[in-house]
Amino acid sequence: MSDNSFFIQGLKEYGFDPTDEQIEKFIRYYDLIIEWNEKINLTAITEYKDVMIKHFLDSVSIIKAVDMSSVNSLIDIGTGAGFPGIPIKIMFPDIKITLLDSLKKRLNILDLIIDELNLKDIYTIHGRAEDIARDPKHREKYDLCVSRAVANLSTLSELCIPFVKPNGKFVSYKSEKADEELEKAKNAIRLLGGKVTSAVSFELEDNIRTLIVIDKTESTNKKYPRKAGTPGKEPL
């Protein structure tokens, strides 16, 4: 059995007080990934430690940037290995949760994680986020958009602020202090109905991590998200 201190030490710091249950429901999440990885390229961070505080921990940071007890839905856009969403669904259970990525061989896998773990309320869509941002069923249904998908701030915006109710909130997960990023994306943030309202800058492991806040003040434009693939190519 490894030791789990650090881990429980670093979730205390943070202000959770975790019951045995999540820490089990963690371990198995790893145990689970490091077991899907030799079939499907789910994380390059495969060490135990590495993976509890560079994924898991860094997942539920989102509680020093954003009051989680307002948030009832949240939308995660490019989930990967399912992160941040299934660590936070772990320690906010009550929270509905929405998973979308493009790859449906990862989803397939996510489906099969999230049964194993016994989460509830917690569902998988197959598609690119300009896409699905487009459904009504989607479109500014969600208290919190995340994001730790690697794209610049202003290609995130457009893809991920359409997602959030008016007064809701799009986090951003940046691996370093992000003040010219948020310069360059001012203009589309704007547009897109969004403000910046905070930058939560925080040491991780000797790795700076910051959580950028933005508020959806107004309703996004309808010409928002532009066609699959724009977004990337050409930042507005």
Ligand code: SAM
The other form holds:
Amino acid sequence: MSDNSFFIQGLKEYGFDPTDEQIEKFIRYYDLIIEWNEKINLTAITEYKDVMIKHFLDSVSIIKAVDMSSVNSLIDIGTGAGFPGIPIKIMFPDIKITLLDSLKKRLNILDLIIDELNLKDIYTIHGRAEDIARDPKHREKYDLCVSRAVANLSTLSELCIPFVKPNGKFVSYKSEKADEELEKAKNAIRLLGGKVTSAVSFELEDNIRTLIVIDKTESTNKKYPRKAGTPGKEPL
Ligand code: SAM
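The form predicted in complex with the ligand is what I need now, so please give it after the form predicted alone.
Below is the entire complex, every chain and molecule, led by the chain shown above.
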């Protein structure tokens, strides 16, 4: 049995009071990621402590930037191995969570993991964000959109802000280069109906992490997102 005191301590420092069941879910999640990682590339980080800190604690650090009690629905764009969406689900079981990715193979594994961890009210969607954001079932339907390690902030804003309800939020998980990205993305964020309200920086295992919080102040113009691939090739 691994020593999880560093992880429990980390969660407590964020203000969580984790139950044994929540800790067990994280451990099981780790085991499943490592098991599946042999068959399909899910993560380059595989050491137990590294995954617990750099993937799990990092994912739930959202508590530092957003009042999660006001969030009922959340979408995670480019979720990969389930980050940050699955750790958020474990710590906030009442939030309805949607995990979106363009790679079906990864989502098939996430479906198995969701089942195995007995998580409820969490769904996977296969497709490109640019296409799914045009679907009325998903456009402007979420209180909160999150995304980590998917694209630069200008591109990401075009992929994410269309999913957010007016008065909702988009949070981008970034590193120490957040200021530079923010400067370049200002125009894109404004065009998409967003406004940067804060950038919360903190240290996680000697790495600077920054949560950029964007409030959606206006509905997104129907011309966004542009067709799949364009936000990446020609950021606004
Ligand atoms: N968010 C996870 C994390 O923090 O570990 C995964 C990051 S991984 C580097 C990027 C993921 O975004 C991949 O799984 C990829 O398939 C997905 N992705 C990239 N562009 C996308 C798009 N336009 N629509 C949907 N998914 C996308």
